[in-house]
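Given next, in C-alpha cells, is a single chain: the form predicted on its own.
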Amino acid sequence: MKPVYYPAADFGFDRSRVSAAALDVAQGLQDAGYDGYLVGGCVRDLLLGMTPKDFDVTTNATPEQVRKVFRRARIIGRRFRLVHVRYGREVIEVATYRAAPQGAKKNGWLPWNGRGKKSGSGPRTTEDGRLLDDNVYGTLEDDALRRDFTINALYYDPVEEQLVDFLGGVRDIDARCIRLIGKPAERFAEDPVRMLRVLRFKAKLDLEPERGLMKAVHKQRELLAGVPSARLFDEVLKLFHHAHGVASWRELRENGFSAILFPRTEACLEGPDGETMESMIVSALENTDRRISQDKPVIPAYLFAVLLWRPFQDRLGVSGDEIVHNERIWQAGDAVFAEQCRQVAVPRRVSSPAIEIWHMQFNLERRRPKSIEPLLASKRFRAAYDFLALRASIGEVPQETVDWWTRIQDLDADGRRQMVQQMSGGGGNEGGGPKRRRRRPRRRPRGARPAADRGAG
C-alpha cells in the first residue's frame, strides 16, 4: 500500500495555527535522523479549518531514543508507552509507530485493511473481541492501518510541508464523511469506545458516517458496557467539554448510549418529570458550550451534578420544607455516585465537589444569616450559585432567591450586612419563618444564693 503525498497548502492547511512546540518536536526528531510527523486529530481539524486543542507527534524512534533527543522529556504509560515533551506549560505527546498485535501478521490476522483473513491463533482478546495486546512498534504504514478512522490517519510533515495519506482521509474530509478503517463488527469489538467516537465526530465536526456505519453502532452498542469504567470517564469529558456538548447529548440519547453511560439519569428522563429534566440538562450544556467557546473555565463536577441531580433527589427522598441533615445529604450523594461508577468511574476529586454543590443548594435556599458569609467565601459558591440559577430556570426555585444572591455578591461587607438585616422586616432571620423570641433569664427566688456560691461554705 503506497501513500499519497499532497502539498499541504493546496488544501488550505494553515501552518500558522500549528503549535510552535509541536513543530519544534517534529523538526528535532528529523534533525536527529528519525521520522517526525504531526498526526491524527490536529491534522484533521486544521484541514477542516478548526484550531486544534492539542498536537500529537509520531515517529519511528523508540521512547528511549525520543527521550535522548529532548531534555525535557519523560516516558509515560504501561500498555503503550508514550513520551511527553514539555515546553513551558505545553506538553507535546510523542508516540512510536504502532503495528498490528503480536502474532497477527504471522497468522494472517489483518481484518482492518481487507487483505487478510482470520486464521490460526491471533492476538489475545476478551471473549467479546476486545484487544488485550496493543503494544507493538511498527512502520508508518502499520501505524496508519492501526488507527480507527481515515480522517485520523493523516500525517503532516512540517519540513516538507506535505500531507501523507494512506487510506483516503483527505478525500473523506473533502466529502465530510466518517469512514472506519476495516470492518465495523471487528473494529468495534476490538475497542467499543470507537462507537462513542463516531457520535462525537458527528456532533463536533458535523460529518456524516458512511453508509451502514450507524447500523453497526446500534447493533453493537451493548459492548460498551464491557469497557472499564475508569476509561469511560475521559470519553465522557471529551463528549461534553469541547464546545459541542448539546449535540453530543442528543446523539447519545437518539442512539441509546445515554442509557448505557447514565442508566439512573435515563430512568428519570423516562419518568413523568423527564421533559423538565431534559430541559435542565440541555440548558446546562448550552451554558458549558458557551463558556468553552469564550475560553472560560468549566469543571467536571458541575456536569455530573446536573446529570445526577434527579437521581440524587430520588435517593434523598425529601418532601416540602423538610430540613435535611448534612450526613443524610452526603450519604445519598455517595450512594448515587457509587451506583454511577459501575458505568463511568467518577473520581473522588469530581464527585466530592458535585455533592458539595448539591449540599449548598439547601443553604442557598434557606439563607440563614449566619451562613451567608461562609457561603459567599466558599470556593464552590460560583458553581452552586450557577446551579441554583439553573434550577430557577425550570421553576424548581423562586427566581427571587437567585436575584437576592445575585445582588449580595456585588456588595461590600456593610452592604451585605444591611441586606441580611432587611430580610423578613429587618429581623435577619431566614426569610419567611417566625422571629425567635429572646428567652428571658429566670428570676431567682428571694434569699436563694447564686449557683456559684452553693456548697462553698
Ligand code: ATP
Contents of the next structure:
Amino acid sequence: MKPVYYPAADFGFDRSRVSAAALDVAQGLQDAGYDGYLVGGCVRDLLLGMTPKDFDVTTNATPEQVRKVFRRARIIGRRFRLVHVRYGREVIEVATYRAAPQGAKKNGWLPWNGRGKKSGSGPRTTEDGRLLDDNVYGTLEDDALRRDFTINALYYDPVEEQLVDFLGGVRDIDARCIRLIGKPAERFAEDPVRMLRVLRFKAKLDLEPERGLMKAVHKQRELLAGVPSARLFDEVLKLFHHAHGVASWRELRENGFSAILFPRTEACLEGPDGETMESMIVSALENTDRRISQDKPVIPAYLFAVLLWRPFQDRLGVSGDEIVHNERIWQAGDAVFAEQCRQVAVPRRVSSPAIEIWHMQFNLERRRPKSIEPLLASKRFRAAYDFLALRASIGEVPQETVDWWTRIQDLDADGRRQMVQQMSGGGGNEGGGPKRRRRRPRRRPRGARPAADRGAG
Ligand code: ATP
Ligand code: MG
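What does the same protein look like in the form predicted in complex with adenosine-5'-triphosphate, given that the last one was the form predicted on its own?
Complete assembly follows, chain above in first position.
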C-alpha cells in the first residue's frame, strides 16, 4: 500500500506548537540514519487545532538502537517495549514500528486467522482473539495498520515537514470522522478497550463515528468485561480526568457501558432515586471538568466517592438519625470497593481516601465540638467538604450545615471557638436538628484507620 504525502502546513498543522523535545528526538533519529516521525494523538490534535497533551515518536530503530542515539534514554515496559527520552521534565516516548495481527497486511484488512495460538509472525492472542502482546516489529505500513482509527494513524516528518497518510486519516480529520481501521468484529475482539476509545474521542474531540460504528460498539460492548481490571482503571481516568468527563459519562450511559464498568452505580441509577443520583454525578463531573480546565488539582478518590456513594449508602443501610460506628462505615466501604474492583481495579491509594471522604460526611453533619478541629485539619477536609456541598445540592443535607463549614474554615482559632460554643450552647448541633443520642465510648476499631496510616501508596 502506498502512502500519500501532504505538506503539513497546508492542513493547518502548526509546527510551532510541537514540543521542541519531540522535534529533537525525531530529528536525532533521522540524523542517525533511522526513520523518525511524530505519530498518533499529537498529530491528530494539532490537525484539529488542539493542544496535544503529549508527543509520541515512532521509528524503525529497535529500542536498543534508539537508546544508543540518545544519552538520556531508558527502555521501559514489557508488554510494550518503549524508550523514554528525557528532556528536563518532559519525556518523549519512542516506539518501534509494530506489526498488525496476521492477515491484516495485504489489501487493507483481511479476515484474521491467528486465533488462540502463536501463528506465524503475528502477536499472541487469547482464545477469543484478544492481543496478549504487541512486540512484533514491522514496517511503517504495518505500524499504521495496527493502530485503531485512521485519524490516529498519521505520521508527521519534521524534516520534510510533511504528513504520511496510508489510510485516509487526513480526509477523515477534515470530515471530522472517527473511522476504525479494519473490521469492528476483529478489532474490538483484539482489544475491547478500542470501544471505550471511540466513546472517548467522540466526547473529547466532538467527532462523528463513521456509519455503523456505534452499532458495532453497542453490540460488542460485553467484550469489555474480559479486559484486565487494572487497565480499565487507567481508561476510566482518561475518560473522566481530561476535562470532558460529562460528555464521557453521557456516552457511557447511552451506550450501555456504565452498566459494565459500574454495575452497582447503574443499578441505583435505574432505581426510584435514579434521577437525583444522575444529577449528583453530572454536577460533580461538571465541577471536575471546570477544575481541570483551570489547571486545579483533582483526585480520583473524589470521582469514585461520587460514583459509588449510593451503592455505599445502600450497603450501609442506615436509617434516619442512627449513629454509625467507624467500623461499619469502613466495612461497608471496603465491601463496595471490593465489588467494584471486579470490573475496574481501583487501587487502595484511591479507595481509602474515598472511604475517608464518606466517613467524614457523618462527622461533618454531626459537628461534635471535639471533632471540629481534627476535621478542619484533615488533609481530606477539602474533598469531604466539597462532597458535603454536592450532597446539599441534591437536598441530602441542609444547606446551612455546608454554610456553617464554609464560615468556620476561614476563621482564626478564636473565631472557630466562638462558633463551636454558639453551636453547643444552642443545645447540640446548629440548625435545630434532631437531638443526638450519646455516643458510646470511642474505641478505634480494627480496619478503621484513616488513609494516612494505611500505607496508601
Ligand atoms: P490521547 O489524546 O488520549 O493521548 P492518543 O490517540 O494519543 O490520545 P494514546 O493512548 O496516547 O492515545 O495512544 C497513542 C497512539 O497509539 C494512538 O493515537 C493510536 O495510534 C495508538 N493506539 C493507542 N491505543 C491503541 C489501541 N488500543 N489499539 C490500537 N492502537 C492504539
Ligand atoms: Mg497520546
